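So this first bit is one chain, no partners, the form predicted on its own, shown in structure tokens.
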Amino acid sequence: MSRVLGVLVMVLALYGVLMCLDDNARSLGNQQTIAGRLGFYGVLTVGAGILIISGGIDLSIGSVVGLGAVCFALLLQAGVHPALAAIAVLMGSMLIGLCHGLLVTKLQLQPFLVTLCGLFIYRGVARWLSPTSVGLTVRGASQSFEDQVEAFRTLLVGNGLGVPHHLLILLVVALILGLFLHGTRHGRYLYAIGANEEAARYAGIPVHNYQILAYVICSTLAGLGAILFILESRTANATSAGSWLELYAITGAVLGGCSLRGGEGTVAGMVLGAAVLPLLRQLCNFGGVSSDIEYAVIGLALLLGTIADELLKRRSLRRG
């Protein structure tokens, strides 16, 4: 709880520095950028945040997205509804995170080789599919299908009334994961096998089930991510779609309170994590700091997060 309320502490003093810094960033337009950053990177932050707790990793996110956006734009090239086509990625990355899953748990290899592999195939096979850059546009289409493109893409991420609908569905997904997490056995057997994994399986727990499902549920939730990409910018280039995106996530994951160890984080702490993002990025842009320093200022984030999880990981050891 100590953690959820310091990153709330964080994301509010942001906000209001970001509020007082000029009265554009006050504006409507950069509310609903905020929000929309903020509901793209949450669904990616939630996914690496789960995988986390349960003592794995993820290092593939942002060539699952880069992978996931090419294909979606590729099959509506080929005249596929696009309902069919998110459905197609969705699958496509349930079966990502399956085949992390068994390699880590059927052959004991380590997460970070496993999904830094990952990383470099996904982009190559990115970069085969579509060498060069591919969007929602397709040549020769009818009108009707052009339309159901464009009513597909307002649906998940349009702003009804102000809200921009990316933000919307991080909410469903955080509502859906966060029940599922705290609220079943399920979720606690996540939290055990993190925190022990020896130990989960003493206990009866089918360690290696519950592994995959958290692998599964991570790239499906970066499939997501990639349909909401491609939806938002209409175009996407196999070469940097999705680039560094999984940096975005663990430091989300992280700044919400979750420790690389494993075992420990909530749901709502890695939604007000992937927050710390996006404000940080309007600031530079609002503050005139060049996105070179972008990078520098994440790398700085996630350095002062991972000490404080060891400050507060000392301090609970002292008191226990």
The other form holds:
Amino acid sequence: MSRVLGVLVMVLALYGVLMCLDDNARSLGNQQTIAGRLGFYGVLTVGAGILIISGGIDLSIGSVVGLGAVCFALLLQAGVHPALAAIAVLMGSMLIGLCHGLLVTKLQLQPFLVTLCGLFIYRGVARWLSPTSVGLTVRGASQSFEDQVEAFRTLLVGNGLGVPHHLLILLVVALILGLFLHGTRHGRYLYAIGANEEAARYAGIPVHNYQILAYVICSTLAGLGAILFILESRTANATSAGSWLELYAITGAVLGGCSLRGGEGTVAGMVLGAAVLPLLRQLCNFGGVSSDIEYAVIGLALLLGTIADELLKRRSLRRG
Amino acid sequence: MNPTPLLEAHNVRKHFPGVQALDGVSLHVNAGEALAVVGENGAGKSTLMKIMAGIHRPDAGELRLDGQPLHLTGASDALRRGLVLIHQELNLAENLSVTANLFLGREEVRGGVLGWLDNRRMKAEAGGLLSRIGLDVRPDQRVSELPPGQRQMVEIARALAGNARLIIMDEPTSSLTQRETDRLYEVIDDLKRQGVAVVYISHRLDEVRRVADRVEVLRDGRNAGALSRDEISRDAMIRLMVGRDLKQLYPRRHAIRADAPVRLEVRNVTFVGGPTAPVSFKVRAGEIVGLAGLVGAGRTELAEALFGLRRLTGGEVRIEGRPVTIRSPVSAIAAGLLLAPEDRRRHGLVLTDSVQGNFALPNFDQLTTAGLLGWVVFSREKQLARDLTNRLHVRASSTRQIVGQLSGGNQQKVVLGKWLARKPRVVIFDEPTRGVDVGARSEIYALMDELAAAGVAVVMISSDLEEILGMSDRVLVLHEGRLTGELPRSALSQEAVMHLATGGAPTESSAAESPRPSGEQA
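The form predicted together with the partner chain is what I need now, so please give it after the form predicted on its own.
What follows is the entire complex, opening with the chain shown before.
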């Protein structure tokens, strides 16, 4: 719990500094941008975090987002209703997660390698499917189809009540998965497997099933992220859409208290952890940091945060 | 003290979160002497040893080396002064050669700044060191190829390479065979003759009797008493360790009835990684069957096969007369067959989780609401942990305490305790008291006895002959995977078990090879 408080303080501090920095940063439009970013990153981070808790890792999240976004747009081009297209993308990413899980458990391949291969494969397939950018606008489509697409877009990434809907989606996802993880026996099994897979097996837990489940959750949420991504940005470039996102998701999860050794972390922490990166980027933008050096600044800030966390942890251990 | 002791600890205190590990302990050890430090788990032995080896710093009190106050700044400082701790879990780089390990961190180099490794010189010196302790391995052999006993010897040789003046051995024999243990005793005698001081920590009191010139007993972080060479006896040590007389270490409240039904029947079973010869035996309700044999006889593998961790390639397992198909621990547990594994840190516990979490892990079916999701009912989880903690006398600051912080004996109680909520039919205990102190030991025996009295079929795998003789109603002996014999309680003796365990043919006093209904002698 103290870990969640720590991230909360960090997020509030970053937010506070950002708000003091610039008038434009305080504007409603920018607040909505931040909230939308948080919603989008958050969905991916929660998926990555649950997988990390169970002792796995997924490097293919960004490629799944790219492939999912391209597929969603291509389905619209083929005249499929956006809701059906969304369901298809979710099912497809679920299947990808299932494959990862089966390869890791039944063939005992290393998660890092399996998903690294996935990173290449899905990116490659996305580029093969769509050599150029592909978007929501369908040439020659009827007005009613365009309306359907716009309505679907508003539903998922609109700003009803002044709050970006992706943030609401994140909150719903986080609530459901939070209850699942912290309130049901399945969640407890995921923690146990991440902390000591062998002990979980000796305790009579069907370890493989739960590991597969964790991969499915992670990839499905990446698929959800893909839908949010394409709806938000309206076009997807198969080469770049979603790249780096796996690292953002893993970073967010770790900042939020997940240990890469498994068995540790909370959903609340993940959501807060997901807010750190978008806030840092905004700070760079509004703080006048050249965009060339932005990544370096972010990296350094994260390193400092990690060091501070480690030092605090040691101190509290010593004090008891 | 006539001579100045080599190392003295004076009124040392050390506090850890939640425990006063050391509450003013004093001891001394002289050059050329073997001092045994005994005490229950949690008595403060390990903490004291780590302070003497510079790993922990005392909160109060002081150390003296050759009569001079000593302030160790860390483990490397202690090593420089010749104070070496050999951990229970060995610290060798297994992927490197014996020589590389002997000189790890103090490699011989030549060529000035470049520091080329002087392999020839190290190898020659390694040969000398190995012969000094009579270890017959090639210096360039990889440590991973050595059996545990020889690795232990490599650790000792490494201590000697660093010109050790004091060697602290923490449970050195826990992974050694009898031959290797005997060899270790000789090495200790040699070390003493060379003027090295040895501090020896062990739970095995017969070993202490063999090795020690003097015994220092710790209890609850304080000195409980000291015994000189001729005062050393098992009873005296136990009395000081637990602060009371242990009248009955092995309780026998359960009684076997000849007409008790057969609970577990193993018929011609073969399994992956097991022997070619099929294994058959029966265990009756309320019976404790000891499974004896040397390390490597295949006892643990047999237990793993019965628990569904190894695939059966033939034969049949029956529980209460009904054949059961056990493909994984899930189905074993469903059939009422439970295993308390040998390696509790790897297989038995989630060390980073709490006492409560570990108790709950296999029992969520009872702690959750019905239905697919299974919401955890936290009050039930808490209640279960409280009940089991009280029933087993687990010494923890609360049920929220992390299991990794408990002493070995209390960890073992958690391993066993998590099965008690399940109404077991058959329980296999694999080395239930390894690394467990006397007090917790008697409690574990009482628990086994209680299970048997309640009609559970108990199988106890143990390398501790005394325990096998003390607890078993009947003993099955394995040698290289084969059941070489069966001994009823009336025919039990150390000699009879060892005879069978080393591959000897059954003598007349041991029962026939073919398994037969138990309990006839009771």
